[in-house]
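In structure tokens, one chain follows: the form predicted on its own.
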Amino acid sequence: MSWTLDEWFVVALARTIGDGEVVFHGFASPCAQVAMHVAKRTHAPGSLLVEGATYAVDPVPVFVPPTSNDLALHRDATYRMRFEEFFDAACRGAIDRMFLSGGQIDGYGNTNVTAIGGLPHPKIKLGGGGGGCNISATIGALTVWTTRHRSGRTLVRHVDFLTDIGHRTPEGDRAELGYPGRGPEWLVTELGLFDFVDGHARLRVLFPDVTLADVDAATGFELRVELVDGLLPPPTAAELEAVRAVDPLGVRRSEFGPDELRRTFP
């Protein structure tokens, strides 16, 4: 049995999700979706999921679509939430997970999907938080993500704009803002598996084919270690059926560079 990088990286985030969570995702997220269709289907069945931009409630797609927009993810949904339904809920604690990256990422867990360079006068103007930075606040806990901390671009010291609130910003730590979060508990890269411990992201494992000096050369914030084995086992036989089913359009490879979708296993 062999598998690729974007099936392990799409099942590490499923992972993260326990069972009976009600999880949800933003726009444009496809290895988040996949994650979160694969956890329904295998360790998290009782998981209840909200799509990201229809948010639909539990459905059932044939199967992910390249779009998170596109009415297929309705199908034999339970529920059809309206927006300031979906935002009630999460800022009155009702939504335990969200799936979180962005275009910067800085080493306590706030993201960047605003402006590369700063307002007023960026380099590059991303596409916007979507009221992110609201339910960052207050959903239970963040799974952040990202395919591109190979660049060195992504996972920097501080981030040019504060889009999604991480463990602490520059006007202080969650405590101290008095937001209900627990904030980021997991950071998965193409690279490895970070946690948080005090606030800030620790590297607990890394994928087979990758050293500790390739992600010290790509990571901008201190980079703090603990390895620890049995973190990232290899995919299941019911995991790896579970992510070709719901995508096999590999609407999830969108998301990584070609040399990462050359990576195979094991």
Second form
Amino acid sequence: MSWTLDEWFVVALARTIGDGEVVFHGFASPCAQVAMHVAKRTHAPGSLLVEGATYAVDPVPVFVPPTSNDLALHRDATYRMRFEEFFDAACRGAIDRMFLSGGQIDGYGNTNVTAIGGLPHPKIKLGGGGGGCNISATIGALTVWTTRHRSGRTLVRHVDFLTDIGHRTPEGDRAELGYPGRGPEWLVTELGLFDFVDGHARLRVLFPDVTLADVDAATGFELRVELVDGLLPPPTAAELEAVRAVDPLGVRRSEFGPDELRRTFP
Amino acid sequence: MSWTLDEWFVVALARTIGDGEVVFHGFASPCAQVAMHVAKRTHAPGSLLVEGATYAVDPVPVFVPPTSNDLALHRDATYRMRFEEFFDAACRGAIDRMFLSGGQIDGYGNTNVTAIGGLPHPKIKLGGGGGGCNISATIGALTVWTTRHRSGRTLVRHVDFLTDIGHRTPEGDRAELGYPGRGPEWLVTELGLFDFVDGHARLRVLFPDVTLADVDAATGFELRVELVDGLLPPPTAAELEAVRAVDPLGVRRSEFGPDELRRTFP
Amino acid sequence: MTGFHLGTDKRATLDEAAALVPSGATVALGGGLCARLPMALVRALVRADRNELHVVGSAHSIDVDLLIAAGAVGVCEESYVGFEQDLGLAPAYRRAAETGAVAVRESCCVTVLTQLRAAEMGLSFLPVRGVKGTDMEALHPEYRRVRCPFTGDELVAVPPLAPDVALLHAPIGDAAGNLHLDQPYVLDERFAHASRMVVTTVDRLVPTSEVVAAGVTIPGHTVAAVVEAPFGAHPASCYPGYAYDRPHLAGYIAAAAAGGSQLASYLDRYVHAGEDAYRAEIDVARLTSWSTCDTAWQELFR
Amino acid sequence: MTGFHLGTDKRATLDEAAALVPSGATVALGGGLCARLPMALVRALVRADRNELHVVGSAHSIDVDLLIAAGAVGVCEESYVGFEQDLGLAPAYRRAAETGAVAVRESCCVTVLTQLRAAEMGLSFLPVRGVKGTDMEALHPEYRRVRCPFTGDELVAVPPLAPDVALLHAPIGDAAGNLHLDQPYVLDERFAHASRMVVTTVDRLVPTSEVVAAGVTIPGHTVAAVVEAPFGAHPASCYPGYAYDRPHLAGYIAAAAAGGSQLASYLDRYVHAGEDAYRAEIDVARLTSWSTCDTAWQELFR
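Let's see the other form, the form predicted together with the partner chain, since the form predicted on its own is already up.
The next block holds the full complex; its first chain is the one shown before.
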């Protein structure tokens, strides 16, 4: 049995979901989207999935299309939340976990999905943050991810524009801001896996074809490292099968550069 | 052709509705409820009716039942507002007119539908105000009515409890309170018809079997009088036909005492 | 509500449902006036001898009045309790308000809605446009004033209202608690999302596919327990099943107005005897005749 | 919206509809991402040479980008503009933001929702829980802070947002403007109630009874004009009619990214040539094939 990095990456995201959690992903997030369904079909059958921009509850799509507001994603959902119903639930803390990515991510897990170079004079205007600015403050826990760690431009010391809240902003930490959400719990990259301690990312695991020097070279924020064994076991057969069944079009692959897509394991 | 006081009263209420107005009545308001449909079927075909506690838009009920949240009142409605949709529309000024009654009504058109004797020690606990407390502030204009003027206990100098806003409260007038609604425009009683000038009720017409002395004896607030002709013409055949067609059960009659129900015209 | 209620089988008995509502709880009552009231749950709470309930909602009738008649209510924060012009004032509510047996914190539909929305939106306050200048504010020392940072206007600020439990009744629902309602929904949707849990009865427990086909109004993830209770809203209406039972309501009002042994005998016959005995007393043929023709429908109200 | 739109016949042409949207107007765009976008109205506004529009909404794509590409937009206050991982950044938006040709007032879905609700509720402000600590506040000098009178917490206060016009597209609607939508409604309902008027296209203009049978999502009293425009959301999807037209979108993106003559030729061919010519270019068989089987559906995205 062999598998690709994109498959393992999705499995790593999926494992951040606890059984019985209420989980949401935003649009433009194929890896997170696939991961939610993988979790539901493997270790977290009791989770409740809110399907991205459709707000459908626990749908069973036959495939994941590359656009997030598509009828294919509603399949077999008993219920579709209204837009305001979902965002109210997120604001009052009824959603346990959300997946968040960013063009830039700092050591506190703050993300920039608005503009490289900031505003009003962006170097690159990114798409924008959707609802993350508010709901990153109140959702139970966040799984942050990027597939562009190796670029050296993604994990940065300071985000050029703070769109979504991590553990600490220039105006204070979550307690000082009055934010009930617990903030980023995991940061998953194509190089390895971070958790957060004292509100700062800490590297726990490297993918087997990655060295600490690779991560060090690619990370702009202070690199805290405390590696452990057993936190990123290889995908099980069931997990791989779920990834492939959920995502026959391979939309997850659109998040990765061509070099990363060539990585295979073991 | 002859008609009864309850029929003429409903016609008088109906005539306060302008063609093209968006009109609402609350629950426990059979006269107003029937009046809305009479107006729609006679002089105000372009009005939009929001049917009481069902929030159905422009239904055509076959009969008016004596309970306001009943499926019979939805008949042929294209649309039913949600509860919050109606109240939001009322709060932002999208509803042109509402009918309001009260156990007590003062000269400014403030009403008490909460408790005779006030709270916390009421002499008579009335049913309560529904949504009037807020929306009397913002709805375009109010038609206030009572069928108990003659009792002497209804039109009072001071309401024991101010539930719904008229033109002026102890905390100030509508401008001072920041209320965009224009307040009470008409006060219709079983004795006659008042308009409002400088924020105070002014008697304009008596029913033909009523004297000024009757009204004077029955009115607790300062009686301002400026009678005019032609403001309360007899019901037309079309109006009477509409009253009888809309209300075959005679629910409007439940608002009147037995003596008033015996009044016939001409 | 913070925290969804997961799980696919929430079926319960009326007693189990009542056990989720302790004395002293803040209870939102679904439906409105004499339609879709959770009467089987109300009766179960009376049998379970609850007291000091804090009831909240918009315009209600026999649900609140019966709870008060049975001594179950400490605080009443509804916008209206009564039987309109048809059957008049609510006798037990009126008496309890006049004697002080129940604390009257009458509210306004818009205020209650706004407070539920604050809970639903996770906000610690929301402003209302009205209330200022009325006597409602004196009745609610928990309200505050807040100045609009844009206009400088002073508005009334109200706190969030997150009921401990919302008691609902629906014509159909499934084992997971997905409910279909017909309009008007009144505050049932807002109650479901703002409350810590929904406890519901349904006239018919059906497969999920039947609820989905009719349309899911209240999602199962807001619901902690669902009880099949045919005629569970009676003597209120629950169309398309059954209409308003005017003779029963009139009988209740006479008993509640008289109090004493007449009230006790109503409670014995219609509450303490249990739901099976209750249903046996319903004139099913009459209350379901509304759909045969408009004349039959009208006859129900004469 | 203050003031309902009464009347039973609001049928209009695309040109008449566009005439209701002056340059400089604040325009809410219905639908979301690449679904149910009011593209025929967007094209009509470009043909009518509008400029300095202030567009507001949640997550959008070619609707906003095409308006920007054509020079129609002055201020962009959406929460996202782009084509997700599938087709990437929005080329015209990106260029206009980077050159300063459009003022970027990016917002958050929750903030926009809250501002619409303030307008809908007739309130001069509402608080949001988040935003504090982010750079969004600096981007919006119109926000204020407000102190919660209960907790003492400082919250961000946002003003009401009442768009001059909401441009919607629906699969079906009647002459009075009653519209049926399938979920997700995104912000269409909120736009309809918060805006001064709705201007809408429908794939099919049908009798009222057909809209009622499907369910009225947007009531006619919010709607000022309704235009029958088959494939009016294309190249976005409008199920059950038609799916996302990926090749068309890719072609647009290439043209918009190139700018200059390539963009001009896209506009000539697909916008200035008019809707009849536009519809003639649509591969109807392909886009309606999604319903035949899951395999065909998947093929649309390969």
